[in-house]
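Given next, in structure tokens, is a single chain: the form predicted alone.
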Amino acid sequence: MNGQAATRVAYRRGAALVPSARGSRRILAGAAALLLFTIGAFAPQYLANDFLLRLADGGLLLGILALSIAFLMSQAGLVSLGAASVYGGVGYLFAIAMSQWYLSPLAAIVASMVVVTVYAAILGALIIRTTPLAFMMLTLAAGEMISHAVLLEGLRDYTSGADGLVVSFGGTLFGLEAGDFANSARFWPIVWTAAWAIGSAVWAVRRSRLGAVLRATRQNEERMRFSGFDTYGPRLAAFVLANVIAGACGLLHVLNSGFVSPESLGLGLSTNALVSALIGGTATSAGPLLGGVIFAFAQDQFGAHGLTQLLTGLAIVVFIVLFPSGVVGAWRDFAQWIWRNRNREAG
């Protein structure tokens, strides 16, 4: 009896163990990723020149969009085209809500945001209850009537036509000014904070119900609708979700640059952020951002060259068939085999 109560007495402690472990790499976990946000909100502005600072500017912007098409893959099964007609269409919105409707600067971002998100809502209850395919092909067609509506000769006054519209407000706008925007270094701890807030906001909803009944669907839909679930709404939802992401990179994007044109709004943009998801990885938050700013990056060392198109293409297909889960996801397998391989040893 006395060993028995010793064995049980042993459990226990053990199995206390246990939350108090993974407690503990919590916090390890969140002190190190506190550390690695404030390192990178203002290490880089001393470390790097204005040239590269707005490189990364545009292949974080260029991540995030990425983002939103990554979390539509991953957990949705679905592919959208018409990412960048939404990134592009939200600038024309904050511009004319300025300058046609008079509003300020804060009052132009909600209005334009909800004008995104009931667009979103009305095209993705239409489509997304098609295949996969058509999905996507309603995206683009969307997308490519939004880019192609805002060169059409009656809404010129609004959009001014191919020669798109510059934008700047006056004032301030959460305690900046249009030119602390446009200035590379001032813009880095935005668009740092910003990739960081969606990024966690997205690895939430992964790891929520919502999450968990998005992934069921993608699998098999047919199984979830006979066990009860709701399949519609859910990916409703998701749909809404990255195109909210999507404009949210667009508003980012023109309060950098002070200009909005056509080609923010054309495919060449959502192919863009579509190859740099699959270059970082589509499976986690962090692979979209890394694969924008390295798609950014390599786009400028191609482009020193004077070969872009036929250098990225190899370099599209090297990834893909290298890295079919991406840098972020490679980087974590390998990591995963490491460990199996130490506790082997160790077992």
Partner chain sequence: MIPLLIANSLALASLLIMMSSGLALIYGLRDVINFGHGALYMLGAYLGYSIAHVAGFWVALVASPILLALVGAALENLVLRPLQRRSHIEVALVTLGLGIILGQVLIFFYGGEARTVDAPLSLAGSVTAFGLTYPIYRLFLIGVGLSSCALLAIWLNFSTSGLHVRAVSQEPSVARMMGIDADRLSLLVTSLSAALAGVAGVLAGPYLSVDPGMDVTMIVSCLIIVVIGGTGSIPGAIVAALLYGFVQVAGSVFLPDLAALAPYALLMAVLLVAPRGIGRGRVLD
The other form holds:
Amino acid sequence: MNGQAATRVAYRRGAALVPSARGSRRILAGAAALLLFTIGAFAPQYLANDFLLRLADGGLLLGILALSIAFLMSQAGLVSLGAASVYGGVGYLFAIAMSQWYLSPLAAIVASMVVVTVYAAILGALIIRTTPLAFMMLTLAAGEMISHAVLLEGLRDYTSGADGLVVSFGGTLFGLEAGDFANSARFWPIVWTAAWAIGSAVWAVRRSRLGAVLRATRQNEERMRFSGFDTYGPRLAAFVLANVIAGACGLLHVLNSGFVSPESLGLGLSTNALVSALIGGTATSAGPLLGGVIFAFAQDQFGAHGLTQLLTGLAIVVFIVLFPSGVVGAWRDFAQWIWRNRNREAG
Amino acid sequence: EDTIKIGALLIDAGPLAGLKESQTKAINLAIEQINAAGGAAGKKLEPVFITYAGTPDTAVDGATRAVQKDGALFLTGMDTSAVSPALSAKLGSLNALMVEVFAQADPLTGKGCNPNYFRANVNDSMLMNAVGDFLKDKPIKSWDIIAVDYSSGRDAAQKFQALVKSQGATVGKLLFAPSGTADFGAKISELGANPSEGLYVTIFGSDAINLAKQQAQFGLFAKYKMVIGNSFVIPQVLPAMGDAALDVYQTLGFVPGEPGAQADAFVKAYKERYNGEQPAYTSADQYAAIQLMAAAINKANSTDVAAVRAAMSGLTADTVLGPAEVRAADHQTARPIVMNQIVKGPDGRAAYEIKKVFTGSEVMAPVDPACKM
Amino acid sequence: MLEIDKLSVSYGTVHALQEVDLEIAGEGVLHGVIGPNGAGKSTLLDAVSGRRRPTAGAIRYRGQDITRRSVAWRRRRGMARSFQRTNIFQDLTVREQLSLVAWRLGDDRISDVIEVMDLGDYLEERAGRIAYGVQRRVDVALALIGRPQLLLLDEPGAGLSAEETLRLFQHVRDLVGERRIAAVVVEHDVDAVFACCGVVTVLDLGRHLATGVPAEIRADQRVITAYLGSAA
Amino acid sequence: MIPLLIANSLALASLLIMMSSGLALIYGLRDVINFGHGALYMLGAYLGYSIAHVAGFWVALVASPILLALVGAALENLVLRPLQRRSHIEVALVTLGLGIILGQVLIFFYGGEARTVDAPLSLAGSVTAFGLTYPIYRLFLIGVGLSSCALLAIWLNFSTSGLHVRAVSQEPSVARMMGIDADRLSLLVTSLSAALAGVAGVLAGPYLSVDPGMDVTMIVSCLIIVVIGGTGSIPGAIVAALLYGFVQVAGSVFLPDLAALAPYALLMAVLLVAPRGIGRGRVLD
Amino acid sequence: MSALKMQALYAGYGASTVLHGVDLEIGKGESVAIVGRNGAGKSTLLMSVFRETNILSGEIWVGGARIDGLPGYSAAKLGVAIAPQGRRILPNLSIRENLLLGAATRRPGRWNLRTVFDLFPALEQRANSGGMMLSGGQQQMLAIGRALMANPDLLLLDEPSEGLSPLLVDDLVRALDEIRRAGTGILVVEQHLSLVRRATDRFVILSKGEVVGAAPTAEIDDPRHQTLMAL
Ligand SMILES: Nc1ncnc2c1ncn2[C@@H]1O[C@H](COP(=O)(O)OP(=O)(O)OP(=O)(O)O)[C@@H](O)[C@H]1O
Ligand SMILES: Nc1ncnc2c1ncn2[C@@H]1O[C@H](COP(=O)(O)OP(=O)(O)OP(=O)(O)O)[C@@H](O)[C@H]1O
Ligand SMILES: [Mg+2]
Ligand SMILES: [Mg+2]
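Starting from the form predicted alone shown above, please give the structure in the form predicted in complex with its partner chain.
Let us now look at the entire complex, which starts with that chain.
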């Protein structure tokens, strides 16, 4: 009857699809995370110079964008090549909302996020049903259309065409001035907190029922429908969520850099984020964030050697060949291997 | 610090990547020669090369590295009209100076001017004024325009339209081609069906080569009395265009053969150093920019940013381009500009023939009142 | 429970089902469907379960016309099916997929299903890595979850041995009887069909050939020549 | 005007057909989008330039594809085969990385300046027919492009080895059980695909410029075409390339402001109606 | 010389071992059944011939050639053909093309499009439509027909009666008889003993990856064997 008791466990919040940690271990892990978060938020400002902080800021921003891509990839099996169009698009919206609609910075943020959400919902409603490859190309197309639209002559008064827009705001936003966001040391705790918040949110969604439903749908959409599931809504929700993350990331970026240009909408940035996601590993929240930081530091190092592109190409090849499940995945495998060996010796 | 570091930003992705090498060559030559002559304020110059992907974000990252990690005082090198505003806005907080040699957009030394930002190359309005001056006595009464569908192309087309109208000519067709157009066949047919007397072309890079080669197969330029290029037949694309570009008129900041002892010496030294290669105008601009930096440091006799900035505003110096003056009010450099025509050179290859040299003051627009330092 | 009225389904020029009428009462009788390969049996289940839209005709389920209802809607209202071509979640463990579906349908007793389909040994295995016959059983198990009102099983015995098929049929028969629900089973293992089904329908070339109690059907000469052969 | 328009779109399409059917071939067989395909095209063009300089256009047109076929063989043996068990997006990104590297190596050797290849004398100039003047080289391009894709389509659809290629592209393990040496066919196909990129590269010489940015422009167009065509479907890719050429050329005439968006609009329109593209490609997932 | 011989074969997938030292020999023109429960390793055994599994140790011989070290397609080249479990029809090839694929090794013999169509007339009607546009049973016919097209010396069938109507099973039995008489060996995995009874000479019982019994088909209803089969 043992088997019966075990199998009677109801399907609780998708937890059955992931190995659950025991209670005490969970508390320990939570405490460690809190500690890491607190140290990470403040220590770098005292330890690192402006230059390193700037790189780290940029790396985490790229990492958040990568996380948005990785989330869709690992949960829904969909690769989005349009993440940058939302990331950059939000910057334009923010600027236009302030300069053309005369909104306060806070209202401009809200307005641009609302627009992004609506956009993602409409686009998603159209394309989420297609095949994975078609989805990838459709996000590419939507993204490219946006980055071309920014260049359209008719919109030049709003977007300044190819020259890009300098974005700044007067007054304060959340008690901070424009200069505070531009200051890499003061921006660090903001982006660090955002990364943790978004990372945790993604982690929670992965473990939730939504995550379980998404993963199962990815494997066999038809059987999901024949098991009574709506397969459209959850995937649409995931798409919108991914875009909201990209949008939030874009807002942080525009606040930090004070500038948006057509390049920040382009395919190049989306590919960088995708590569970052794969470098870090798409299966976790920490992976893409770490991947973004690695990518940013690597690019800087490569730039100093005068061979950004060549070394980037090499790095993509080497990382992907050597680390099939990303850096975080590889680290996990390694830790598990050690753990197993230790247990074997002990037992 | 015993050397003066110069941060050179170079693009190694996208269509501009190909120019990285010639830019590097110019920088190395200028610094070697200036150092051989004693450097600046008693110190040697040293380049810090940083490559980046050509986007504003990566440019700012690279600049930050050059200044904060490598200790560069000056920034220069390759950037576009989209990159420079972002860099320019960052200069204050980086506490560094920048001497532009690439971006031509007027606002950089106009309404978007910045105390730490200087420009050694010509801007769009200088090029346009040179064209206007050149066309004054030409009997072309109607023009067609083909331009890239991009901010710069739109602007140039609009300004040219205003220019010829002010000179009493009319504009017939006004066509725009998206950047990245591979096949110009349709545009060529459209223009060729009913051509005006003159054609003004603002198409850049590989699109320019495509247009030139494809029009030659259709015989389009031959149907016009005069074809004027704007950044169309530049030295980087001339070999690829070859005979297809013959007879086109083209303004450039500099061409080998430009009068002046320094210019001659520069072309000679460049050829010697780099296997007989001719310097492009971008190389000359880059060389001159470094000359201006050295002159300013000498004048200030210090490497303090504020002192050098003050010295560079209003600086006059003799450069490989000829006499140059950095206008104090907007930091745009007044320097010569050349109108050329593409002809068959002595070796049978297409080459530039200087038609007219304009001095900086002849073609420079007045200071934009919107520029507030 | 289920009324099928002049149902036709075509795939382009292939008319897989032509004006088939069929009524399935919810009185606890197991309804077998047999017929030659390509007769339209699977197509019938596809149409009823919403996998394929009928070209003509109507389907009523518990008195309601459901011809245009979504698949998920039908499943949530008690219409469940299994597939001839195994259709399961390859990368989930057997337990994961059973409990996922059970969660959706509010069923908290998957142990019954596990026992009936004899899946106890495979619960923690990824479905893509188990033997074909076991995968087939998972497919049927997924349909049995959630106390369905109308069960549509497409060759549940494929991949199983004759005894196992018979046992499965007996179980379904008992289930149908106890709960007073309805079940339609398509199967080529005629011994099991004739042993357990109360009513048997024969399709041939997309048309309804005969419906009757097993003994009648087994003796029907048309059925013997079209389908049964030496198995008669 | 209209006949010229059609001719121009055919000329552009010819190049795109050769490139995208090569891309579709590899995709079909290896399930990998070769993001490095643009770089192969660029390599073909630069090799063509070098060879044409020494030995003339016609030699280049033969030699460059042969060299590219060898590169394709290396790609198959050193990259695609060892990584065949990895996820497809990962392998695709590896080809992206390799493409970047190849592009940079080419810039290192050839410098950044654009190069040009002159059309051979026999193809220079233009002909006049029905009152229209049209460059001979473009007619030649159309001829080569269309005939090469016709040959390819015939091979794939009507020969035994073509059947085997299609079988391997759908179910390599079944094909193996039927006695087909899937690896050898993959090698053949990857080489062929690279060779086609070589032909396209040489043919592009007198038509477009040979410059460091040519790979990126090409690969984006090809991706769109391959997906519109139904991934892995050669006939689909051919039709899609024709469509793409026409939309781009016609777009730049009739809607010049929006011409840059035309290919993407086409992609959207097709995929929203037929998510698997217009051709009967391989079944994805 | 035997048509197929396995000696102490250990094989599996990834890290798990499924076959634990299987010995098996099939003579020329012999018809042998493998029976056993789900998961016993029957399909694994067949797939090992084509190296679709991970072969850990042991030997596999086809005719006079040892093939466990050769690439997967070698077995087919040596005259082994298979109708695998789950049919594995190629969806984007037409039915005719699926059949022609079976003839990839170009071995001459009795089976060609004509004779396969005669055996399964349902296929001929749809010869030019896609392989996936068939009913389940029709796909099974296609899979068997495709294997026959190879004109093999040894035919491997993995649950061939699955999804076939009783009438077609009769036809299949007749065809197998004929094949056997022409000297082709048959190795059939079956759960439905009716086919085993009618079409094989002897059977082998596989349980948990090991051969636990073997006997002439006539003895199949012996309770001893029935117990082993249920193991
Ligand atoms: N792809 C695979 N990966 C890992 N393990 C597998 C795989 N396929 C089969 N197995 C395992 O191998 C064992 C034998 O499977 P096999 O398919 O050979 O059984 P079988 O005897 O053919 O069963 P059936 O009658 O159900 O077809 C099973 O325990 C199964 O879990
Ligand atoms: N997707 C499809 N496209 C075209 N024709 C199809 C398709 N699916 C089935 N058919 C055809 O429809 C007819 C009925 O098929 P169906 O699958 O309903 O048969 P079935 O009775 O279930 O047969 P089996 O016992 O072999 O499973 C067959 O002739 C088949 O070839
Ligand atoms: Mg069926
Ligand atoms: Mg099996």
